[in-house]
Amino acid sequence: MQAGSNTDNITLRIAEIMIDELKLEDVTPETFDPDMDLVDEVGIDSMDLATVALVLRDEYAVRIDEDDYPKLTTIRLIATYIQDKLDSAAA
């Protein structure tokens, strides 16, 4: 994955944080599948999602109601997510 746009930037530290947060192995930001379903082929739970969610909480300033837990199955549907919460603070 090459780091390009905004949302390109935000999926790739999601991928860093969940290496760093869920002690990951075998896996790089560069080559973590932002597509990868992260409950089935990665083996997340909600509590593994929560403590991710803190974490960009803290960084972007962007709360991710866990209310949407659910739908956020992927690095990319949660960067987009993100990127759509600070367009919103923007505007």
Second form
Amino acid sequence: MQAGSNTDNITLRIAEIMIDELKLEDVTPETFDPDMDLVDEVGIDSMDLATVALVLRDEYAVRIDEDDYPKLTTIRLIATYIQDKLDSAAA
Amino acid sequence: MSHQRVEQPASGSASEPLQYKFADLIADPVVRDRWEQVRRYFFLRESTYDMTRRCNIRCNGCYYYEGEKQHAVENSDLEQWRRLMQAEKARGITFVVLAGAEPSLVPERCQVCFDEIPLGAIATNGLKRIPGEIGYRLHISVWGDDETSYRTRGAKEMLVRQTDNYRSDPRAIFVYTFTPDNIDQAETVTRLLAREGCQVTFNMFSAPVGYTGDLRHTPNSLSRTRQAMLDLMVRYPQTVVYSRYNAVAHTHRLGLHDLYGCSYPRRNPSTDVGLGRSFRQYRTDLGWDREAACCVPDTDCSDCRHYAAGSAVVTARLFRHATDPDTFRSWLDYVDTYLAVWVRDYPRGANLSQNLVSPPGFDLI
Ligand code: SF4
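Return one more block: the form predicted in complex with its partner chain, after the form predicted on its own shown previously.
Zooming out: every chain and molecule, the one shown earlier first.
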């Protein structure tokens, strides 16, 4: 599978997790804009991010360092972050 | 040295061997229920406000009368206070802490804050009763028995006057601040508060910047305080609102910043997410300064063990504590305690962990 489509899958999965864990309304994984700013536009905070990070850790065995939270402002950035970790572990 | 950092798995490593998944940690229904309960309060976003420069006593080591904030020009215009609260609400603030110097001296300002943002707490010395219409949690400070209070705070019969004002008041919780001097008095005070049907939680004296007095804790006083806290939790379970992990986190030889990393603006330059983004500490002139903003401004960060700091600093470290069942339960106990102390009518549960758990990456002491 190509890296690009892998990241797309991860993007979709993160959207699913966010909707589920943070009880977001009026949005589906398909309609969740992956470039939307999670803090300014979705209103999530560091505790929400930590919750999502735990579920992602279960799923991908990737640790999202607390110091990196401020950089992870969109779903796409989180997906790329996870993909990079998976790639460097596989290399 | 016994407090050296323990080797941690490389941060960010993929395929990190996970002994426990998060799903395992919340598999127990009791733990899952507690997790669901505490996460309902993740919406709390706090800021703090100095209400007045005045106080009716003078305490040795008082945070308010250190640094610059005591020189702010007091704003007494209630409309301006109201507009500040409205702007704070619009900014996303959902929880206010009213403090310094003594908020009970300006009840009309407290009332305005309560009218606009109804979740919050007031730090008071308890000598003047705050009207019942102001429904915030009330933190009544206790610094020892009456003899010690007289010596360090210059006020006679403080406990009698405090309990007269707040006996059976569901808003009130007494905050016993441990200094090296008053550890042995905590039992007498707790017994008295238990008899009066009051609640008590614990704080640690944390030295203000440049403090040269004799209240700074020592390794010996820290370990004696920890033992006193643990004993009191067992002896007065209905009265003491605390957990074993609170005791560990606040009486460690390292301060909170060294153990957990503080995210208040004063220590955290990031404005992207979390406390560094939302928290402000307003002076009584309604101004604020990012360089000074923390819940206990002018505290020496290397000696910070303050209960208000821990409520945000330890609570924010969810990810670090989701490593094994006991560490996660301990963190849940800490958050449950914090919510019970700060949020009126929060339904606190029994502590989930009966063990002493070390702060992640550190030894127990
Ligand atoms: S005094 Fe405590 S809460 Fe304030 S910035 Fe320093 S470590 Fe953080």
